[in-house]
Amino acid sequence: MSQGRKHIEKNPSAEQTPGAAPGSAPASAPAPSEELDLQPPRGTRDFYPDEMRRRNWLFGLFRETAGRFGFEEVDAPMVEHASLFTRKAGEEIVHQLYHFVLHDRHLALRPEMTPSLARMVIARQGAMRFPIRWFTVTQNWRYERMTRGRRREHYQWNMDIWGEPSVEAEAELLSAMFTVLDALGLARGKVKVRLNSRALLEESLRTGVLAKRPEVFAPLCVVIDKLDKIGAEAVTELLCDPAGAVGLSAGEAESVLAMLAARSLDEAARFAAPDSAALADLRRLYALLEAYGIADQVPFDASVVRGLAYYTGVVFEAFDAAGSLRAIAGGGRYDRLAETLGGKPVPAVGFGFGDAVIGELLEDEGLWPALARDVQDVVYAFSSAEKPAAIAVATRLRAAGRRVELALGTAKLKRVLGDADKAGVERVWLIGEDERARGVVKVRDLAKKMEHEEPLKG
């Protein structure tokens, strides 16, 4: 699950312009005399130890939450056949692909995980027992215009349920999303999940302004997905552009915007057929969300449509309540994706939860935990003569499952003790000439500020 965005911008530092004609030659290697750029390519990140500790903590919560909901982790190649992403016509994501031709194969770095999951399901569809619950934590790539929390590479937690047609699946996924938000320390109300149904919108439009042109529903969704970004006036211009893909009249565009203004199911019902199956599904979903205790955190918003063409039913997006950031997460139902890619029909629903925006929100709220190095013991030899004994102690501790740093070289004891204390190390094992001669090792407990001796050979 992910969001499509604007066309590719020029970036002379890119290795090869993503979205260029397949087969274009890659940039030549820099001459030896050129100065090496020490920054990562624009839109990407290095992860030094402190950032890596934060990343591992966040991903650990993703994995723990998924496990608590009975989901199993899967993965797929970062490089896929480009056709897996380009077959979904009319999406801006196609223009944001990092893609290339190698040995006559047109390949692309994955911009999102859902098509790869669909490919995996189709490959073993006949042998699978549905429903299946899968989750992933993957790195994805899109060459798009960057804003706060938007990068060209990002990591994303996906949770997907395949083979369950009822909105019970949506309710379970939304509960998982709030479970991780709670685990991150975000108070209820800090994040709202706006929810709508593309099926309800499609029902209403195809009996109204799109009755004679149902095929323009997908491009219409791409346009109205920009409502929050460019405003109603600009959306109206795009909907009414005679050269555009939708081509509504001014009156028709006004009718569409009136539908998108609905902020309750009762308001939405004014535009729906009396026997609307989509509206009935939404009422059932909110009853389930009430049972989960999160209905008040999931306001209905008819303007939420999501830009990707494969969505078919309920769609939702999570935003910080202050509205200062882009979407934290988003997803919905995509019952026809497997069929679109050549498989048998199978209902599916899922969400994608990115690492970049939630990281910005945790920073704003002061919720990143203090994460020290995960070392339990440090072993220190006063001279090279004690190194073999220190190695033996470190080896024994590691074999027992302890996380041990062996002090290397000729580091000063004062610095070793200071670094150990800052890192939250539990014990420092000290071996000097006297200890080696007596066959013992001195153990300093940093928390209790006490010392004792143990035999060198445990």
The other form holds:
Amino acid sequence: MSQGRKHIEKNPSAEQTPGAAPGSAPASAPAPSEELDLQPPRGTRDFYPDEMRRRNWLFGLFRETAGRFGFEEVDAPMVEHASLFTRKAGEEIVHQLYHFVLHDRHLALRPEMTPSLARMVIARQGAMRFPIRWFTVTQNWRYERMTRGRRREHYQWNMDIWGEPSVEAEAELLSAMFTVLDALGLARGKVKVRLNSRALLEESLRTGVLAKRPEVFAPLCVVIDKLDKIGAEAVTELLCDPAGAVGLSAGEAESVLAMLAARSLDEAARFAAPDSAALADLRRLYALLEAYGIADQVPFDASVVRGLAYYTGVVFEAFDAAGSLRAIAGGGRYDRLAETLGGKPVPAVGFGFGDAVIGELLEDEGLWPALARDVQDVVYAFSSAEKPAAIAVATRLRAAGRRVELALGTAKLKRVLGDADKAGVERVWLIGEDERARGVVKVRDLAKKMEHEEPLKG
Ligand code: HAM
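Output block for the form predicted together with histidyl-adenosine monophosphate (HAM), input the form predicted on its own:
Entire complex below, previous chain first.
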């Protein structure tokens, strides 16, 4: 939990800030020694119009797709009680929390959306008509070690289904994810979703490692999740660390790692009981994915367990096929989260799809569309005497639903026309002394390169 403070520790006076001194009054102004830094804090972004257009385009696609699957958008505060996020399984996300104490309340910027959704479901659990299908597009905060596509704030599109225990929910969610990938122009094959089931691993370990200590399963998954990053040897060391949360014997660790090598359901079946419910679920899920036409895009991979403690069943992660980037999206089933937070049990499954990694992939593939300014008409008055007439024209066009830029001050016509052309403006409305005297406005159609006149009073 101390990492979220790193960014203020350079300045000793920051010890007076709420994050550093629980219960203290909030600092109202920077301390005199604190230099004004006009860069956004490291790992965060400004969105200038170019970037904002891309963001809106991407989020529009998220919203459009979620709507097509019958999901409704919800939102929650960006600041939550820190305790909503603090879990004890050793997850990175907990150590990356941006958190602070303000007026004796320990608060945190949300690092992810799922706990907030759980809180919202629990608050109205009795009145909910399950299953519910919710989606969100929110900014999340994690004090991360930065790599390509990994930032300290990122936006996430989440789709979650609450109240549906069958893998039909997983299949529907994966189909929604591929609908967006297709719409982004990432032709089949450029992104793969690796999928596994934590329940399968849990079942297999129930008679051995987990027989006496079922509670070590979540920390065990958190450690296994590091396999790609730190390798088998380091993972074994963590699993066997007597002071760690898992504490396996060397033989147990070896058998766990052997299970993770399975790359097909038939290979996985060798470790599973003949009547394994988790394996039956996976077979059913793949049959459904076949019906959606995406089964071949979703390879089974027993090493995928995800780094968040709350997952209980199917888990999946989307990667670019070349494997050059971090995960594009990740999700899974988390049937016990509501209970863990004090609610009644309710099954749930969902995914989070970030904006940053997909942005890098679209850049690499040259797939960002050209997005111009969205102005349809420009209205130009040659002098201040024609301004009232220009205002009347702009007002009329705006009332008719057109997107209109009114040239301000003493803007030069040449520049206004040049900018309009670049922005793909359809028409420029010109009013000079002569037009005003005759009660008309000159309309220049930039695409057709034609001009005509219309009455000023329309
Ligand atoms: P997550 O795997 O932590 O899952 O994040 C989901 C996606 O968000 C990642 O695959 C990645 O694209 C993006 N992401 C996460 N952290 C960063 C970061 N620091 N910088 C850039 N992008 C990032 C969750 O958050 C779960 N709550 C998802 C979920 C929803 N599971 C069930 N429902």
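Throughout, rigid core stands for the largest set of C-alpha atoms superposing within 1.5 Å between the two forms. None of the values given here were measured: they were computed from a predicted structure. Residue numbers count along the first chain shown, from 1.
Annotation for P77: C-alpha shift under 2 angstroms between the two forms, rigid core superposed. Taking the rigid core as fixed, one finds a CA shift for G247 of 2 Å or more between the two forms.
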